[in-house]
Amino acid sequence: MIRTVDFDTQAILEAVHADGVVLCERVLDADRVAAIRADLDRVLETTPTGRNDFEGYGTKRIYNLFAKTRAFDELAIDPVLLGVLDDLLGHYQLSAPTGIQIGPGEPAQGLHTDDSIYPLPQPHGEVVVNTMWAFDDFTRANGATRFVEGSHRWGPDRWPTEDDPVVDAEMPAGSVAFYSGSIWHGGGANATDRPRLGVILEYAAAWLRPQENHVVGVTPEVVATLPERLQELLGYNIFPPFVGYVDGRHPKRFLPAP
């Protein structure tokens, strides 16, 4: 069973360091869950299902999330979340924020690590941290994300085997899972007759290229209306001393007036 802690920066950090994953239950109340879910349902109406085994042929994925909804503006810069990221990543930005609705009958996704997309020599420090926000009750039956606890400490030559226990991140709607980019995990199989909806807010070290290009995906006119910290997380930032400048200046200088 995955450890559950209070929504507290230090408690989350201790668990992620030890286990690679931790749950915080009912961070969002029922009214907020319902409001966010309603907005996501609007987007899902025109969202196609996946194109390959990894995406899931019966799964809908909301890419370019911050161009399509304002529901996650506050969550993306929550002080507790940022405190965790400050410790684990230092300087960072949003990488692949995505809504994931696993459809009925979808088989389990293959186990993988999120940081494996970067061709970095092993071992390396933490470069990716992910959060999964639940907008349905996550159960083993409906496709709760599966984790191999402690696998974030494995070296490059270790892969999951049948002998490694896989645990399900079962949690009520409104909860969030924090997990290391180097832990082995994957979406579970949905054996029910209802879809399961969650949203990942994934962050990567600011010196790496994010998975999704938010500077192109979210128009400058929209970014200009957002909180300054969120603007930075969407790519309008500088990794010290000067990685990310535009014409010798900070990229925020090129945003239009709100």
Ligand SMILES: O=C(O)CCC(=O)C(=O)O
Contents of the next structure:
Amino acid sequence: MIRTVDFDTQAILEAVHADGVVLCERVLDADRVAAIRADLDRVLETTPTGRNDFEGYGTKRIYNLFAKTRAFDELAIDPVLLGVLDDLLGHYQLSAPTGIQIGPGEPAQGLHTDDSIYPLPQPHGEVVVNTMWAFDDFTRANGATRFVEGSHRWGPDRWPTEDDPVVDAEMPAGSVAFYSGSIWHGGGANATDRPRLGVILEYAAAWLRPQENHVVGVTPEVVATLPERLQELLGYNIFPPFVGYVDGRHPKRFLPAP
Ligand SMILES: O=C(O)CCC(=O)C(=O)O
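Complement to the form predicted on its own: the form predicted in complex with the named molecule:
Below is the entire complex, every chain and molecule, led by the chain shown above.
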């Protein structure tokens, strides 16, 4: 069973270091869950299902999230969350913020690690940290994310086998799972007749290219209206001393006046 802790930076860090994954239950109250859900439902109406096994043929993915909804502007810069990222990643930006609605009948996604997309020699320090926010109750039956606890410490020569226990991140709507980019995990099978909705806010070290190119995806006019910290997380940042400059200057200087 995955450990559950208070929504507290130190408690989360301790558990992620030890197990690679931790749950914080009911961080969002029912009204906030309902409001965010309603806006995601609007977006999902025009969101296609996946194109391959990894995305899931019966699963809808809301890419380019910050161009489509304002529902995550506050959550993405929540102080508890940023405290965790400050410790684990130092300088970072949003990598793959994505709504994931696993449809009824979808088989389990293959287990994978989120940081394996970067061709870095292993072992390496933490370069990716992910959060999965639940907007339905996550259950074993409806496709709760599955994790191999402790596998964030395995290194390059070990893959999950049938002998490795896989645990389901069962959590009520409004909860969040924090997990290391090196932990083996995947979406579960949805054996119910209702979809399961979650949103990953995934962050990567600022010296890496983020999975999604937010600078192209979210217009400068929209970015200009957002909190400054969120602008930085969407690519308008500098990794010291000067990675990310534009014409020798900080990229924020190129945003229009809000
Ligand atoms: O939907 C989930 O529970 C996890 C999905 C996932 O890990 C991914 O698509 O990378």
